[in-house]
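Next up: just one chain, as structure tokens, the form predicted on its own.
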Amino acid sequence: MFWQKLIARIGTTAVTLIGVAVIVFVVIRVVPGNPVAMMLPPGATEADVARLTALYGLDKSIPAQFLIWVQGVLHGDFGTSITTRQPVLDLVLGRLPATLELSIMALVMAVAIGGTAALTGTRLRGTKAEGAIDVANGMALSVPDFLWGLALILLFGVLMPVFHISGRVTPSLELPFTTGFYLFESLFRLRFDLWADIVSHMLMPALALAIPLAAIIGQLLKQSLKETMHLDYVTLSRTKGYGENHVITREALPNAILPTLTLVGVQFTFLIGGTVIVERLFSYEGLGNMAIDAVINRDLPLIQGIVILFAVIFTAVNLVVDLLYTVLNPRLRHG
């Protein structure tokens, strides 16, 4: 059964990426505005847009532009950006791993902030310290996380200028990297001077993205985790005279975070998805940064080849999710 459901996944995975890129090479197509026109001087003519139109293939039909897009793609070209004029895989690989660090980073802080608020919640139900968690739970996730990377920059960037609310390191502090990942990079390398740089950067951006994601994380596993308290098995480590800590976290947890893992990669999906809008406050240079700019200048090559990856992303993650949640639920694997 593991098996016959890992093909189907897999085939719904390639069927979602080609309705997807199917839907963004059309949909960018049809928005009005020249591209070309963009790049050309006040000064140009009609024969150098002209010109230009033919060279990015602009001038074709969109279903003989997407055959000839399909082409390049199968032998590993995704074009060539109209603004920088470089390979847009170059350009999008070299970004990711940006964004990679800044994603992973935020879900581990939101994990580890939710996860404690749930577990903490659970402990002390029923008293006012629960309801406190509850409302600072509400306050999280009522507020975007672009506005929590705004009160972040004034509270840590004015008032009180704790940490670096811009840019991804320090200038002085700089190497010749040998991949993107700086901050596995300078901790295989042991520099751990750059590495806090690093850290110190990526720290107000990943905190803004985690808070909202930390409430949904608190939230599930809390109410999760309440419904497993009731359970007989639950009940009889009680009576074995188990202290309530041991009950909660070795009895109720292990089976009240198997819906909490399904939120999670899901939400770590859109935790990617919500790094352009942060990337761009804290001018991190990462994948949403390019992307507004690539909205911007209309760089059609450089956007279709975002959005693809990022719904690669997206889907692997779901993928693996979900075949992790079968692994881990007997019910679901011996079916």
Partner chain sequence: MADLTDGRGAVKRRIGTRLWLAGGWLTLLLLAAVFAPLVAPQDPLAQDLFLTRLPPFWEKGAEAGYWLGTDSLGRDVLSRVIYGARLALVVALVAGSITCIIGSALGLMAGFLRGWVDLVISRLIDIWMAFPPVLFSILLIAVIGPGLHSIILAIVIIDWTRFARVVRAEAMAQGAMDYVASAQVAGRGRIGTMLREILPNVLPTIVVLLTLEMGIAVIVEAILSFVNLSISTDDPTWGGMIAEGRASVYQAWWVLVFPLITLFLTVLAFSQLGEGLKDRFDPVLR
Given for the second form:
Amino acid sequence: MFWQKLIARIGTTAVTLIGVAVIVFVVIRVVPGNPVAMMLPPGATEADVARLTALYGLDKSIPAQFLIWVQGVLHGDFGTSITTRQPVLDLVLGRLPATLELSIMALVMAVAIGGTAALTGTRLRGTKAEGAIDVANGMALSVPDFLWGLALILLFGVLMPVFHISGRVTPSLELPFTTGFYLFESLFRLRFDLWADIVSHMLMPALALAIPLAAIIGQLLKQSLKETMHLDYVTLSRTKGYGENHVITREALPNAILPTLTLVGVQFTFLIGGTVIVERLFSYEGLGNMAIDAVINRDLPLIQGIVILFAVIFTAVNLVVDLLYTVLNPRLRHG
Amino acid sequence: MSFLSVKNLTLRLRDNRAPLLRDVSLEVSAGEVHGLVGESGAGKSMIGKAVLGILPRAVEIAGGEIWLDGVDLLALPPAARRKRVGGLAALIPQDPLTALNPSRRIGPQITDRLVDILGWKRAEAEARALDLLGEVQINDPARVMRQYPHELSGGMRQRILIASAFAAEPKLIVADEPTTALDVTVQKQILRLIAGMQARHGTALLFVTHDLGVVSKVCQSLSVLYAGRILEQSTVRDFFAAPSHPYSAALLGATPKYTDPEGSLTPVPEAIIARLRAEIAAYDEAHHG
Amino acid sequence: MADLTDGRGAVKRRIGTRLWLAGGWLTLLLLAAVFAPLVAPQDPLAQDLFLTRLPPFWEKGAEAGYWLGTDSLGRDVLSRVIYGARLALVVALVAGSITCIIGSALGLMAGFLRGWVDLVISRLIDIWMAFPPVLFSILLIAVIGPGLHSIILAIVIIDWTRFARVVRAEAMAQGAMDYVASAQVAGRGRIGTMLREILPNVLPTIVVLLTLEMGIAVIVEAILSFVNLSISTDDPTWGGMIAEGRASVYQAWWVLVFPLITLFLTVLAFSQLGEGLKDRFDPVLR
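Switch from the form predicted on its own to the form predicted together with the partner chain and print that structure.
Next comes the full complex, and the chain you just saw is listed first.
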């Protein structure tokens, strides 16, 4: 039963990924003008252009190009970047850790902020403070990450310059890292000086990404808690002598989390999608920033690789959330 | 002195101050089973909720005292009150399907009060839970302790809730219509189980029900409520021999006899209801609504 | 039952103020956009290299007539914000409406007709949901070239799923109800039932989504201008001003602050309008 469901899910996921690949492939090949011509120095001959075009396989028909590309992908070859002439896979995987760290940090912040808001709001229900939390939630929900990022740049970059608002790490620092996961590796190597610098760079972009998701978590979880708090087992727990804090966190929360979790999965993919513009805003050297450069430079193979990678991440997140839901819900686990 | 003594308890809705209980007093001695009878909305389960401190947020206590084992609960600060109630009293809820937490295993839901509130050792609490599950006639209690509520039937869950209520050996149990949500066939078994457990443990029981037939089987004394007023209080023997209030008499007439379940069901006469309404209105007038 | 106590009157009143504030701001913006040539104190395109980076009026060194200061080319910030409202509102109204019509139509068909139509549309929605939307829009603009039409087209292509997803679910729920069956028994065709019975019931949801979509469209336009892909760089756009303001945030913060505040209020107004309408349409306050 469980395995059947899993296999069916993987099937639809594969269809989705192929769909994404086809659409990007077609869309970027409608680009007017030959991208190859732009990378040659002025004065290059027609023959030079033709040779380079053939080198990148751009002289063939679109279906033929797609087949070649798919064959490559199956062998782990995502093509070669036109601007940097490095393998797309290397470039993309080089930037992936930066974006993953940013997204995960944002997710953790969103869960912390949103969870606190929901729990505090539930604890203080019926008071003015609950109303204030609701209003703040509503505001945070309506304004997207792009604007929060700009507001944070002004507040904590200019007005009170306490955090870095540009880059991933101070450029003058010597980095001993062997992986791209600076945040984790600095901690692992006990280089707390570097860790502090990296966090100081990540905090603002991560917060910009986290605010809208925090608001969604806050709202959904609070609604869900509110419904749960009326149920008999919560009342029964009160008669046992437990205080309100215990009742909320131990009895209500575990059951209120499940309905929130399903929606947070989709919302987390929106957050990852938001890294594209937020990384640009904070000049953070991640996938998104590279993607925008690739679009501006018409680096077709690179764009293709990045979009596919995003699609893989999105579908993977949804898959993980579904599995998590099954594991966390005792009724599904045994039923 | 009675174990539970409710004195002049008045409850009302917070927003429009509509009264829910009007000047209600009752006494329950240690080991006594007291029935609270009335139609739905009469306020009978509000009394139990007030005693246990689980009134809905919309309801406030406008006056009165609730003495439990010699202490006025309403004079205690909330945390102390919860602790005291948690140690002395317990609830058998109405709907077993919603009264167990779906994401927690059965075992901890029985033992949590013993360990967290009363400071028992976990192993002792678990042994106690196993004993009680056996006492409520559950097969393979060790397995049931590891199961989740959705794996068990409604009757099983009500047995577990009964075991859980008796776990801390409380002096008072509030049973809030404990059989209403169950199948008719299961109802009798559960009723017999509660009566048996009560007798063995010597626990005082506040039995909330709309069914006089149940009262006649389980209770020693009873209060009849209408619109938040107590109309009559007496022993079960006296009541069934000769109810003193006309409403009680009418209610008794409206209850099917076990000997003759299809017998004449006479509804409460309009005249009695009208008189009661007038009495309530006069009371509210005298107490400024 | 516990929560019925919070006075319903108070909730209604709050919704009222919210709707009024949101509507008021959007009306102000609309008037500013329509009468921009009359309202704007300066020519939004006029550069004056002697008046670059003037601060707003309350700061030292401000110049009369340039209330909110000037940018690095000496262009008046207030006038550019006012003219920028034109593009923002055109994009909001046009892109929002077209997206709404196409997305709702597809969602309605998928949700009510079901079968292979639903299969195809649902699969498309799945695929669309796997794209990072911002990157997708930037890519589309790069492909079809900058300009107003491209922005609108990009928004429609990316955001139709927002309508399709919700409307599909609603249409499915409505289609399962009794009144639909009785309408069909009464002899109405499938398409007739869809348009006459289902659509009116889904319409409130669509209107709410449309208001929200207008706010989103304004943001997408700003993002595209920010990445410098919207329309020509000289034309006043909020996103373009923000891009310039971001670059010179340490020298002239006001170039970033004023378009940002305007954008904030506009997005907030659209979403509050949507929320307010939702509460109005919902007979039982959620």
